[in-house]
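What follows is a single chain, given as structure tokens, in the form predicted on its own.
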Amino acid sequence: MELGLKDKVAIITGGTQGIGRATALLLAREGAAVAVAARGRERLEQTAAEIRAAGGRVAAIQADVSKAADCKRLVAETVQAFGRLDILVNNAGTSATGEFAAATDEIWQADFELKLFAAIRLARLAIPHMKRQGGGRIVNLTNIGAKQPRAKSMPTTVTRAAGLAFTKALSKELAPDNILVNTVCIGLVRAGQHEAKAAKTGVPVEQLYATMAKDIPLGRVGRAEEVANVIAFLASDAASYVSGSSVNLDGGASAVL
């Protein structure tokens, strides 16, 4: 399927690992120029080199999107590098979960800054550029816990639920400007944090993934590339009538739509 991404410009936050890296590589293969944002310089350069080696156009921008100044600089440097901005993928985030009593104000604040305020600030900065060229796409990464929170899942499930509300409200406001806003709600996906856990506990990583998959109807943990495929679709011309939607990408695990 022709996605119509050639010569589009995309920002991907958290773009050097897992879902972000897979999304950057895929969008670049489809002809988009990508601005990859992350805090670590070494991984940024590695990801950028991989994209360039495959013939893609990339700007590696070191930024901590939990900081307002870095968000502003990220958008400015992207537009300076490529002359426009069409797609924003708000992917940066970690899974911060635990008992409610153990979550301090500082933990809550840090999670809101990274997952919700980063998306708010970057959208605010990106929207004027999208409006000038007649439209755009914003894809927010959330998770299925935002719809069906479990015990000891805060602050992540709360900040992700806020991300769902932000997506829906913004989609309605921006529809007249042809800026489409959607969210991908992920379940269990292979990631570096799981590999680190396996290494720390001495459990083979495939054994860990098999244990994690026992309650997933498809019988396995998802891959970052599978999430990237859905993000690329939502960012593309093929999804021109999709806005305000949340797509569960969880192997059928969630009990809610």
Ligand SMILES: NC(=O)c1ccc[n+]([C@@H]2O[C@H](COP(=O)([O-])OP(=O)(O)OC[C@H]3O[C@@H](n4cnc5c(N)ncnc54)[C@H](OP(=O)(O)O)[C@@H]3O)[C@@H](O)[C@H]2O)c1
The other form holds:
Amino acid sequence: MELGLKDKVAIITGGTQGIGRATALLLAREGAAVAVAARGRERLEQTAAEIRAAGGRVAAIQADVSKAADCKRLVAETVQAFGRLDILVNNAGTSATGEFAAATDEIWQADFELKLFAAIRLARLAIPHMKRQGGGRIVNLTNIGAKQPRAKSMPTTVTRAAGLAFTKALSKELAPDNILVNTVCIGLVRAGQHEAKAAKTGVPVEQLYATMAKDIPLGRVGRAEEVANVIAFLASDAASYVSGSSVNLDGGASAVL
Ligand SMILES: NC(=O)c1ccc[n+]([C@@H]2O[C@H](COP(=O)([O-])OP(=O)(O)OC[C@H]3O[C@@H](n4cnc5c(N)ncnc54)[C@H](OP(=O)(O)O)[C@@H]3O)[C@@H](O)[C@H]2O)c1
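Pass me the form predicted in complex with the ligand as well; I've looked at the form predicted on its own already.
First the chain shown before, then all remaining chains and molecules of the complex.
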């Protein structure tokens, strides 16, 4: 399938680990120039070196996307580096779940800044460039828990539910400008956050993944590359009639459509 990503310009937030890194590598391999954003300098440089070594074009931009000023600089530096902006992948995030009584205002606020306001601010900044170019793609990462919240799953399930509503409302508003907006609802995927948890608790990582896979019909936790494939499709010309959709990527685990 021809994805038509050659010479497109993409921002991938949280592009140095897990799903974001896999997405950046794939989009670059398909010919897009990628701006990879994260806070950690070392991993940014590693990811950029890997993309360059494979012949890709990359800008490594150190940014904390939960901060408005960093979002502004990220879009400005991307356009400065590559001259346009076609694709925005709002991927940066981390798990934030626990007992409702333990979640302070600060915890709620931090989750909204990282998972919702980053997507809102970056979309607001990216849209004028996309409109000027006659179209664009926005892919928002959310969580399957947004559609079927469990006990002790806040604030994440609430911020992610807002992400779903944001995606749908924005898709309707931007369709006349040929800017397509979709979300990928993640179940459980192998990633840095799980490896950090395994290291912290002393549980071998494969044992942790086996435990996590118990209720997944496909019998395993997903791989970042499997999510990147879907994001690349949604970002591509091949998805030219897909907007306002949410794709469940959970190995069949959720009970919702
Ligand atoms: N993996 C799963 O099972 C799963 C399940 C549900 C939802 N998701 C969602 O899917 C997305 C990707 O998850 P993942 O598991 O692939 O993540 P990951 O491996 O933990 O990587 C997270 C990435 O986001 C970056 N990041 C974190 N906070 C940031 C900030 N404030 N500003 C800029 N970059 C930031 C990290 O780099 P720095 O730390 O250097 O900034 C890193 O590159 C996240 O939104 C996550 O919540 C994942």
